[in-house]
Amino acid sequence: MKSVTIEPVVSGFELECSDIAPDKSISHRCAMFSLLSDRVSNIKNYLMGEDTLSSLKIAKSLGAKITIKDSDVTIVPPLKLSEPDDILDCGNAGTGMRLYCGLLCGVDGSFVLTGDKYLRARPMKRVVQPLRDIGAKIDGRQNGNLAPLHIRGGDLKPFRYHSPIDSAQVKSALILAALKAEDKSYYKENLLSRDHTERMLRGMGAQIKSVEDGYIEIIPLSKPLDPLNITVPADPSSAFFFAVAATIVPNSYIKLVNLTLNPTRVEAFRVLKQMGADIEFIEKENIYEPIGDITVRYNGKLQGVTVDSNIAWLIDELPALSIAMATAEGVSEVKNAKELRVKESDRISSVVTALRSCGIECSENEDGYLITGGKLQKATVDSFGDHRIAMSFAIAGLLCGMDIVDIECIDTSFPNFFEILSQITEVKYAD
């Protein structure tokens, strides 16, 4: 089990950021939708991520012929969908796990999704017991709550189906079984989730369109989809972390260079910038996605923040986010977060757990936490696995010096995170 030291930062840094990790949820994305075509993909800068590669894995188990040159991926999809002669390992990825179970649920075949020992114990009945209720036929442990799962690909009944949860992979389990169903269905969640999904299929020819009463409307596939020819923007998510490192170490400065400046992905920036941080959005295209940068620059002190609205929009950049409340003057809240829960780790304890430990006074609620400000100190901190956890205390150990145990899951989203941290503080490593 690895482990870092983060030595703290004598100064200010500037720094212009081109080489952010490309995007997780798009990467994901594009191995599974070109699967859905009958001609070749193109995909530039994919996440050479192991989560990611374990989606391409993936898609070459089913059939499709992949080559892969530096972080550029061409993907020729089967003529037929192919029964694997093995188990299909989605490794660390939720997303993986859960959207592949929407994709193949409509597909004739024996399929057994499986993970590494933290996502064999996330829930994965959000979207099994929906995907039944169509007509999948889904089992694992739990009652097909915990992987392996195991899926036999059949028939599928259109629906109307309004979510108790707010989340893209749900949302996106759902798409994809809709568009193998008999007939068209509708999905309606309470807050828009990250609409990757909607945005990638509609420009791949899908038939995907909001209606009355909040519902979106997907009619079947008639026939494959048009290819995918994309850039995989830079990864907000993964920005956040040098973000937040801008706001909270005096006299620093950072452009972020090719993001995705998708709505529903910089919700954090918002958070921050409320914080009373100085950040800018520079949109320069918009295809795909809008993909633009966004500059951070540090302008003092940071304020306490109540967090309870898009939630679903910042899940991911909670953990960054509660350094710089850990950091601001006043109490901040997180709520209506419970689906921190349910990530890689136990994320409101991991956070709470850490900081505590870093001697920060902070409270655990149900479904978030309070964080008092104050000075942070140095201290060891477990990562419990959670890639998010890891290199948010990462970030933190830049104002007091940091020690991270098992830092392995880092690699699973963002590779080359501590080659960047490098050029703003020294990182030492341990065995």
Second form
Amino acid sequence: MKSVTIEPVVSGFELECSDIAPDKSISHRCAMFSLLSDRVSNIKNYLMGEDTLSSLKIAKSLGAKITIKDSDVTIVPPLKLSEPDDILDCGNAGTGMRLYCGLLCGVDGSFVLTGDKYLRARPMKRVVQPLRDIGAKIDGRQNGNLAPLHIRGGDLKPFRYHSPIDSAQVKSALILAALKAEDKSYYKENLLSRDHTERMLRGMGAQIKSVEDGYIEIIPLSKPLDPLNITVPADPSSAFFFAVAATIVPNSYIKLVNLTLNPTRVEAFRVLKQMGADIEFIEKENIYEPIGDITVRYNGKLQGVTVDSNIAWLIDELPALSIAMATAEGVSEVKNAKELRVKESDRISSVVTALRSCGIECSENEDGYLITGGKLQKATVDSFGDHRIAMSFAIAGLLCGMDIVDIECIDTSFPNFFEILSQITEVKYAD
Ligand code: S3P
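I would like to compare: after the form predicted on its own, may I see the structure of the form predicted together with shikimate-3-phosphate (S3P)?
Following is the full complex, with the preceding chain placed first.
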């Protein structure tokens, strides 16, 4: 297990950062959606993280020919997806497992999806049940809730489904299944979750549109889709660690370049702004999604905040936001965020445990936590195998120093995180 020591900064920093990791959600979708075309997809700036490499490897096991040159990927889809001769390993990626479930349950053949010990402990019923309800044959441990999952692909019925959770993974799995169903299907969620699937599939020629009562209508594919030609923008969830850094280290400024500015992805930056940070959004182009830069300038002490709405729009950024909350004036609260309990770790428990070890007063609720702003102190923090916990507390270390144990998980989403961090402070790896 590798650990790292982060030294406190000696002074504020000014940085223009154009090498934030490419977007994880979009990269996964590129690997999978290219399989729905009959022509070559060209993807530039694909995330070379463990999670998204697992999705590419699965595409290859299903018959795609994949060429990787630096971060550019060419995917030649097979004429027909083939039954793999081994299990399909999603690694640590919930997005990989849940979306492949939706994609494969309509494909002829037998498929086994598995993952690492953390992914094998995460709930899959949220996709397995609605897919079973439309005829998918999926089984796994705990009656299909836990991977390894076995899928026997076959015919799927059209559906009208109002999801009880606002989850882009559930929505995407159901959309992928709907593309193979016998007739048009309808899907509804209470809050629009990240909509990369709808945007990208529409861009490839799929017919997915909003209809009455908040439903989207999905028409099954009658022919293969157009291929993808895309440059993956940088990941706002990864960029957010450095946005927090610039708001807690006095006299700092950062320009985060070429991020997706999709409104379902930048809510955490808006909350940081509400806490008093000086943040600007500069939209530059629109290719499938709005893309542009975000600048963040230190603006004095942050103010405590309550976060209880639009949770799906900032769920991945809550661990990093907890560091901003820990330095803010007064009490901050996160509510309605029970979903945090089933992420790469139980993030309510991980955040509260780690902040307490840094001397911050906090209390844990079933659906969130309360954090009383104070002075962060150096501690030894366990990542719990969760990349976002490891990176959040590395950022806290800029103020007080930090030892972080079990940092390998960072490679799932942000392999060059420490390279960027070492432009701000000293990072020492333990042997
Ligand atoms: C993702 C959706 C979100 C998010 C995850 C990526 C996606 O999960 O937390 O990191 O790419 O669709 P849920 O759909 O479970 O909320």
